[in-house]
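The form predicted on its own is given below as one chain in structure tokens.
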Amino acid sequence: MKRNIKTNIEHYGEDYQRFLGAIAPPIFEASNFAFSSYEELEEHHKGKIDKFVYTRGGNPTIKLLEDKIAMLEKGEECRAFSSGMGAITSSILSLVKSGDHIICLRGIYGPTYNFIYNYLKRFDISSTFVDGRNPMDIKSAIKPNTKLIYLESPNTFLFEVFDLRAIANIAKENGIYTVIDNTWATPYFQNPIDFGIDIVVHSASKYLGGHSDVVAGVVVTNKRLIESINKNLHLLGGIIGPFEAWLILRGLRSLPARMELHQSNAIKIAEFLSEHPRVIKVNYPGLKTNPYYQLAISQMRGFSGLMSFEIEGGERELKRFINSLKIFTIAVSWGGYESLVIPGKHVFKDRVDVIDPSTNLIRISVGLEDADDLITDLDNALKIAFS
């Protein structure tokens, strides 16, 4: 029977009788698992049976999480990592080797940019950063040794949306792999694999976990590509712990309700900011006036709670605004229940990906508080900033 995504989040992969009738799955906080006999050990080494052996390679709690995420992202396999960067770097390393070339769309997460542009140089892996809003920019950057196109959509801080169908088609026509960071939209609102993207990665620390109490990452792809990612997971040791996997499983239960409220709050706040006389620009693709709105609704079923905006004035007004907020907390990361704020002035410093944002760019993560209270907080802070 075909089920709605909300029902699948709660029940897919669950087997209560397997765990003595427990409704919530147990945490298998074990490093290794015993063989019943010498013969079973031999059968496993020959690849004739599959069983849990060592948590670095697999664990029942982690496996349930991986099965659920793979289902949600409409992929064949998922692997969970100890951080989002563990998932991102292992995915990239599974696809490229010395002498290869990567095309990267502008505005990606800072540590990912640093890994691609700086770290991979030591292995003679080059990169080209392109605007990407016109897919022809990507096509023009392809070289004979291009193996990967990496992107986020929407991207970091500016929340530009890219044409996933066109990018995937260009990649497939040229035998190039594609990897996308889908953390902003979550699989509840966007499934890039539907458009032909090869690998989807997430920082599960954000919306998938949802409670600002866990650091983790996930990768979703097909059975063939997961084999190389598995090798990196085993060799580099970036496995998620069973307790962290259980926390994300718990967070997933409320993902639909949380994302709907994040979206509802964010749209109200984006509309308020877009009409405020002291706000120059709001970067949120969920606004109907946003230049990416039509493309966004053709690819996504909804919008998350992360946006940015620019205010008038200079550093004085920026500081006064941020310091005057009472509900929005100054902190990095995002995607939890609480509303956060961070200035964007240093995000793209000394980067080559052709972004020169305003020095008064501000990012907010809209949480699950009352929308009217959040708007009042922003309004009061703006009044103080320009008083």
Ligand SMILES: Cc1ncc(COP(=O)(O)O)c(C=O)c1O
Second form
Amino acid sequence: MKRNIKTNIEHYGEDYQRFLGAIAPPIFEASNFAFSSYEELEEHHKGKIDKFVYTRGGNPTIKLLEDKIAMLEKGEECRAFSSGMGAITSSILSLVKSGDHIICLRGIYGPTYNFIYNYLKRFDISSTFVDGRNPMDIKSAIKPNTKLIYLESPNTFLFEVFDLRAIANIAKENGIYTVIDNTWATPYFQNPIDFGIDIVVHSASKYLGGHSDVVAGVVVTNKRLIESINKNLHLLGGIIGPFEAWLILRGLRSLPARMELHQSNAIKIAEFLSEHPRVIKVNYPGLKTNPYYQLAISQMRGFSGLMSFEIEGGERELKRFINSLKIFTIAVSWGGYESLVIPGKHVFKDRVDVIDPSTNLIRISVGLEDADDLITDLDNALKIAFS
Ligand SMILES: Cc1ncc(COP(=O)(O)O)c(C=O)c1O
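Next up, the form predicted together with the ligand in place of the form predicted on its own?
Following is the full complex, with the preceding chain placed first.
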């Protein structure tokens, strides 16, 4: 029977009787798993039976999470990592070798940029950063040694949206792999594998966990590509802990309800900000007036709660605005139940190619509080900033 994603999130992969009827899956806080006999050990070594052996290779709590995420992202397999960066770096390393070239969108998450642009140089892996809003930018950057195109759509500061179908087609025509960071949209709102993207990565520390109490990452792809990602997981060791996997499983139960509320709150706030006389620009693809709106609705089913906006004035107004907020808390990260704020220049440090440090760009993560309370908070802080 075909089921809606909301039903699948709750029930897929669950088998209560496997765990003595427990409705919430147990946390298998075990490093290793016993063989019942010498013969079973031998069968396992010959690859004749599959069983849990050592948690770095697999664990029942982690496996339940991986099965659910693979289903949600419409991929064949998932592996969970101890952080989003663990998932991202292991995926990239599984695809490239010395002498290869990577094409990457310019506005990606800072540490991913650092890994691709700086860290990989020591292995003689080069990269070209492109705007990419016109997919032809990507096509023109292809070299004979290009192995991978790395994407984020929307990206998480300027909220530009990229044509995933066109980019996946260009990649396939040229025998190049594609990896996308789908953290902003979550699998509830976007499934890049539907458009031909090869690998989807997430920082599960954001909406998948949803409660700002866990750092984790996931990778979803097909059976062939997961094998080399698995090898990296074994060698580099960035496995998620069983308790963290359980926290993400617990967070996932409310993903649809949370995402709907993040979305409706964020749309109200984006509309309020876009009409405010002190706000120069709002970057949120869920606004019907946003230049990316039409492309966004052609590849996403909805919009999450992270956005940015630019205010008039200078450093004085920026400081006064941020310090006057009472509900929005100054903190990095996003995707939790609580509303957060961070100035752009603190996220994109030294990235003048992405944002001009003199602009008063502010990023907010809209949480699950009451939308009117959040709007009053922003309105009051804007009044104080410009008084
Ligand atoms: C878009 C994006 N991708 C990846 C990451 C990295 O995830 P983690 O912090 O779980 O390593 C982050 C973290 O902020 C992020 O914002």
